[in-house]
Amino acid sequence: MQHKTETYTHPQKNREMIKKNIQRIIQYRMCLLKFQNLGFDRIFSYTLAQEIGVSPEQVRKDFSQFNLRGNKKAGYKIQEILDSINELLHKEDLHKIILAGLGNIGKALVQYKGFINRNMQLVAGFDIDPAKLKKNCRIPVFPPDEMARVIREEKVVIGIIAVPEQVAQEICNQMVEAGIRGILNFAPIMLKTPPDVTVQNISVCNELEALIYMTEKQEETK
């Protein structure tokens, strides 16, 4: 008798595939706006492969992973297709953030005026600097001991740790302890947080170092 073997996925093997395939869902979504303000109503796979930089089957897959329902044929309708993905992102309800750290990386995202097109909110900012916070800002600015009570009070999962690497896996215990279940990470170091914590490490230096190399590669083969 044959015993049928189960394939294991590692979970964070798993966790990183659906970032990825996401991540293309969150292009799709750009490109379909795109051709939406052209004046289509109807788009066709390889036309958003073309775009994104993948095949038509991948395209197909990625929709059908998600649920994304359509005429191949006769091409996607845009509208449908964005009302789905838009659901999908759950892009109809307002997100509330946490920001700790308001050195540059911090004051500039405090400035960023993309997040509230996005129905994202910056509620609330985390500082040990007793003077910023007396200075006019455009969110709140507390010091980190307030934390807990105001991500509690504001219901957020999702923060963002932009302070120096001493203290992030300190200030990440803080946001994890209160509630918070998703990370953009810009301090260099990799946190380690519960498995039901998902966390996105953005490091300029090394996208910049990976596109280096990938220059370097492209002109070998020349």
Given for the second form:
Protein chains: 2
Amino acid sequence: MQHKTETYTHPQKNREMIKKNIQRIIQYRMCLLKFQNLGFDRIFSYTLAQEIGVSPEQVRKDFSQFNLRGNKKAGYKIQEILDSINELLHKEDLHKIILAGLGNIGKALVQYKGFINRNMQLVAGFDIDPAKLKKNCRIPVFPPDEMARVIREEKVVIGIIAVPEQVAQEICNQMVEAGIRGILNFAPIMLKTPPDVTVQNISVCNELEALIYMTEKQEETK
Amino acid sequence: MQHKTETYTHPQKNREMIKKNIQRIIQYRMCLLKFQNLGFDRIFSYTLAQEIGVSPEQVRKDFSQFNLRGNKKAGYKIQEILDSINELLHKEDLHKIILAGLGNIGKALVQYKGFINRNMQLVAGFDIDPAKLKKNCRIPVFPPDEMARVIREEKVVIGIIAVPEQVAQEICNQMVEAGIRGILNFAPIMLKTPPDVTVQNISVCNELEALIYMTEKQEETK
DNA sequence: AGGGTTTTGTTTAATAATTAACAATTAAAT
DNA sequence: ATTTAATTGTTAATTATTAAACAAAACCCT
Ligand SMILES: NC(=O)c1ccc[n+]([C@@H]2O[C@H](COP(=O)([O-])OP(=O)(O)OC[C@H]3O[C@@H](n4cnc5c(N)ncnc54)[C@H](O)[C@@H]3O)[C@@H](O)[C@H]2O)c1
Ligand SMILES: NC(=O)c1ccc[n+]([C@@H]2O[C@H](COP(=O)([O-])OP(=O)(O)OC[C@H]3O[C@@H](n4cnc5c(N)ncnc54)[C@H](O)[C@@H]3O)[C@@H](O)[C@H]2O)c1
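Alternative state: the form predicted together with a further copy of the same chain, after the form predicted on its own:
Whole complex next, starting from this chain.
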């Protein structure tokens, strides 16, 4: 097998960094909401840091990077930061999402009530099984060959893949072809996508295996 | 509010690193299996790298770190590496897992057939809803107050939390108290645990929001 | 009003992770 | 057998991330 020998560059690197940072910001928001509900209206970097398990400097740096400003001696005004984060995440808009596969995972997602609080909505599902189409679902469910039409009509850019591994790449291709730009993938494969499409994998098995490794490792060194 | 001013140290840091590395190893395994099924019996760092989106040097470094050895000029023998990874992950043992919460997510997990191929098994579920106990499930389901007994009797160290946010911390405490050392958490909160308990969060909403941010950011800079 | 104290925000330093480089090796070709 | 080409594994360099340090700001208390 012949390989390229030219210098390897990593187009996804910078994107991974941004994604990691924004994920921390999303965690801060969760925590800010918690403290707001507890009746606080201000918070310090130290408190936030402790809560999500990073250093206070990290919090200040993250906030600084996204231009989230605090007050010297008085910390961060929770509402102010929340507003800024919501703006950053375009939370003023409702974000439409489509879902491929209404099996075990797909059904759980359809039932989930947490999306709407965060201004996200599953607008359509797709499944090859005719039984899934008839079912009185919370969302309209179509056969897969209507996916392109629905994506275009509804102008959806985010899709969830919850179909069997064997058809996941094919569904992914259809999604991308029709204009989907971000994919949350539950299937245990690495999807191939163009560089401008972002994929986030969720693998319950992988996470469990990593957990198991960690616990066994700790047991050994004890 | 008065804060500690002593130097901040980060006990979880080293663990995060190990977890990240082992997660990459788990991904390599997924990829190795794929190529094995395609009929290959050897593979190069370059191929693996391309497949999971890292540099070939990273693959070699990771393998080296876990003492997974290849052959100069001939790459890595897939079966050999797979065997070593499985040994590393203690795949010779069946790993028992308990599940708290048999709602939408919990039911999906119970139905999932992918665990057993990877030598993991849900051995018991816990739910406060009596209706969930009666249901003819694939696994026995108990009320939460039997959790400690079952965990001890079955010697389980891994637990999944799929209960509502409001009770997640309480269930977590019960698990830890009874001997659980690794927790996969679906509830949208940061669980508080002793330092020797590893927590892995899965947050569909967070991941979706990060995806949305990425796609909108890309749209802007286009 | 003003000093003391606390906390941010940023710069600088330290640490960690990734990539590059290359020597060692060996499979395959001749 | 010998040579060639290719790929690993490790060391060195680079880059990225995280933490420490500290100056500037501003709250609070007297
Ligand atoms: N259930 C879990 O807890 C779990 C855990 C980890 C990973 N996963 C992964 O998530 C994915 C879905 O898992 P699941 O348990 O929900 O599976 P499932 O078999 O219950 O559901 C899959 C659904 O996809 C539909 N489908 C099949 N081919 C299709 C196609 N070409 N187009 C559209 N729909 C199609 C099926 O009709 C079915 O409804 C799988 O890849 C699985 O490996 C599931
Ligand atoms: N469903 C999803 O797609 C989804 C997505 C993201 C996050 N989550 C999170 O996952 C968790 C579970 O979600 P869900 O949709 O399955 O919720 P659900 O309400 O369908 O299920 C929760 C289950 O927990 C049980 N329960 C409640 N209190 C309990 C207790 N004290 N002990 C044991 N069991 C108890 C309930 O009886 C119910 O069966 C929630 O924290 C939710 O925010 C779910």
